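Below sits a lone chain in structure tokens, taken as the form predicted on its own.
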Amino acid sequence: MKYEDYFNPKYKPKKSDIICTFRLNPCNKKSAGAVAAESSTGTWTTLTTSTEKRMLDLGAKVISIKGNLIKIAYSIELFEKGNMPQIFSSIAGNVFNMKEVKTLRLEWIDWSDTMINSFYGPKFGVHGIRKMLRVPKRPLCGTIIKPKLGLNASEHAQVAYRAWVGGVDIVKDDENLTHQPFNHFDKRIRETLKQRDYAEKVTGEKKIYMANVTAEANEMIKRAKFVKSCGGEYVMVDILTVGWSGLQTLRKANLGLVIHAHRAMHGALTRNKQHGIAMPPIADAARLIGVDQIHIGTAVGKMDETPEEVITLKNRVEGKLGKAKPVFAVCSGGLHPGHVSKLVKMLGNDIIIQCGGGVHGHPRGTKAGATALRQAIDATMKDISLKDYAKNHLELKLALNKWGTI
């Protein structure tokens, strides 16, 4: 069979098909067909082990070519339901290294209900998290302990306490803090959750600690169970470095913990606009597997993304995707209180605003930095400019003096 044989614009996709949109260069019937063939039934030579009819019937089909964008329809029969590693091995596997293809980017996936229903999906999602924190409307706010590496368990817990009593809802481990010689996992969890309890008594508010359980799958489950045994309600995991298999293992353990998805390493896949995998398919996979919140970028912080990309991803993670609950969008990366109004105007109230250095770098320390962040959110909810609100709120004033507003 020739690659061109996989080009079939007359094909009408079935409801159970999965439709993938790729950005392809060079883009023609042969190169598009090569992608469809390699990701389904094709091979580089004629075979004696199958018939051409069977290969065409089951093979993926290029149903449209518009500019550099192609759409390929995949029969549900090509996949194992509930197996995200196998799905991505098919649609985003060898195709990226074919000679027929110079650059290729998976931009979008339209999932069928049949495939969606084969996954667990989020246990809590936006509404479950808001109910847990007893915050029905305003954006949630959090911080990441800084420096990301170097503090011991006791120092980590004390910094968390100061952030909570200052006003943040959430304290999170950074993506590469797990179980190091200077900060053992078990001790950090016990001491930080103890400080969480103290902070709740002082403030009368619900407080959350996101412990990073990223590790080999069996160890990850062990750590998640330990968090739960200590009274924790959340875990965070680096979804790309543990892989879809590890993430599915964590979700299938069904521990009753909120799963926070950090996307460390995504830039290796997403940053080249012509090659790799865009963030929406990655977010889809994480959502179907069952994360409850996921980083979407900021467009105003230190990371490289446009407002359009962030807004598209925000709409995707909370929009309709079969029965999957909406996922809480997390904005993190170089943020400070001066960014809050712009973020909320751009993305709405259903976001979690995380400031690391933008809290701990406050001139008066972590507690004041957390208070400034909360004041910025209060001002935005009251539709008062940050500069005007800062006139009567010293912590916010000092933060704006240091970092400014946008």
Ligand code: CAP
Contents of the next structure:
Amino acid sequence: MKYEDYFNPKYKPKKSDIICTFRLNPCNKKSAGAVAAESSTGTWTTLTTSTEKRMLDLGAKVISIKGNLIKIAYSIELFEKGNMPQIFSSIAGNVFNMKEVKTLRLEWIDWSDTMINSFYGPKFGVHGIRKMLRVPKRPLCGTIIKPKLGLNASEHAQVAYRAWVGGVDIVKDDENLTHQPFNHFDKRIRETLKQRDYAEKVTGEKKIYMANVTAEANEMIKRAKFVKSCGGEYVMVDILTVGWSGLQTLRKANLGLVIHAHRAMHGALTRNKQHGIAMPPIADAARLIGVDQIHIGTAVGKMDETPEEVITLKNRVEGKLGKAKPVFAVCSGGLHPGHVSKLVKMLGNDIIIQCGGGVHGHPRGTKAGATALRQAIDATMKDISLKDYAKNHLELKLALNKWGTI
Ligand code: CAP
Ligand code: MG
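We have the form predicted on its own; now please give the form predicted together with this ligand.
First the chain shown before, then all remaining chains and molecules of the complex.
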């Protein structure tokens, strides 16, 4: 049998099939067949252990080659339902390293309802989060405690308090803050949630603390349970460094906590537009497993992505995906209050705008930075330009003086 035998444009995919779109170079029947074979039933040589017919019947089928994009249909029998690690070991495993393939990028996955329904999906999603925070319409806003590492638990909690009373809805740990000698997890959680309670009393608003539980899976569950026992409603997790298995373990624990998906390390997979895995398949996997909000980029901040990529991702995470609830898109990375109007114009109100340096770097400090961010959102919701609104809102004025607006 040859790789080309997996090329089968006449195959009519079954409703339960999963269809993957890959960018492939070189792109021909042989290289496409190699991807289909290696990601399903085949290997580099003929075998004595199975008939070719049996391998091809179950094997993946290359159903189209257009330019350097191919579509491969995978029968659902090739996968274990509800097992995201196994799915990615097939469609995003050995195929990236085959000599037959110079570059390969998994661009998109069309999931079947049969597969979608084998996962928990988000527990809260956009609507559940808006209900919890009692913020029906405007974008949510948050900050990340900065410096990302170095503050002790009490300093961390104090900075969080200042951000909450300044006006942000959400305060999160940074992606690499977990349980370090200078900032123990349990002390940070207890002290920061205490400050959250004070901030709620002072402001009369619901305030959220997203504690980073990223760790070995059993430890992650233990930490999430601790957050819950201290009255927390959210956890954040670095979905790629904990892996699909860790994320599924956290979701399966079904602790009633909102799950915030940080995507640290995604750039190793997504940045090269010719080779790796694009963000939509990663976001799909996280959504099917059951995260409630996920970072999608900003296009205007410090990270390398285009407006088209961010808009596509936004539409994907909140768009129809079987029964999976829409997931809240999080914009973060080099943002400051001067970006707010442009972001909302590009992405709409259903976004969470997170500014780390763009709050704590405010000339008057964290509280003023948080106020400036909230003022920028208020201005945008009133359809007033930031510049005009800044004329009688000092905190915003000082933020625009330092960072400008777009
Ligand atoms: C932002 C951030 C976020 C990145 C993640 C950071 O801080 O906390 O982790 O935005 O990137 O550590 O850089 P700043 P993405 O607001 O100070 O930039 O959202 O693209 O995954
Ligand atoms: Mg960060």
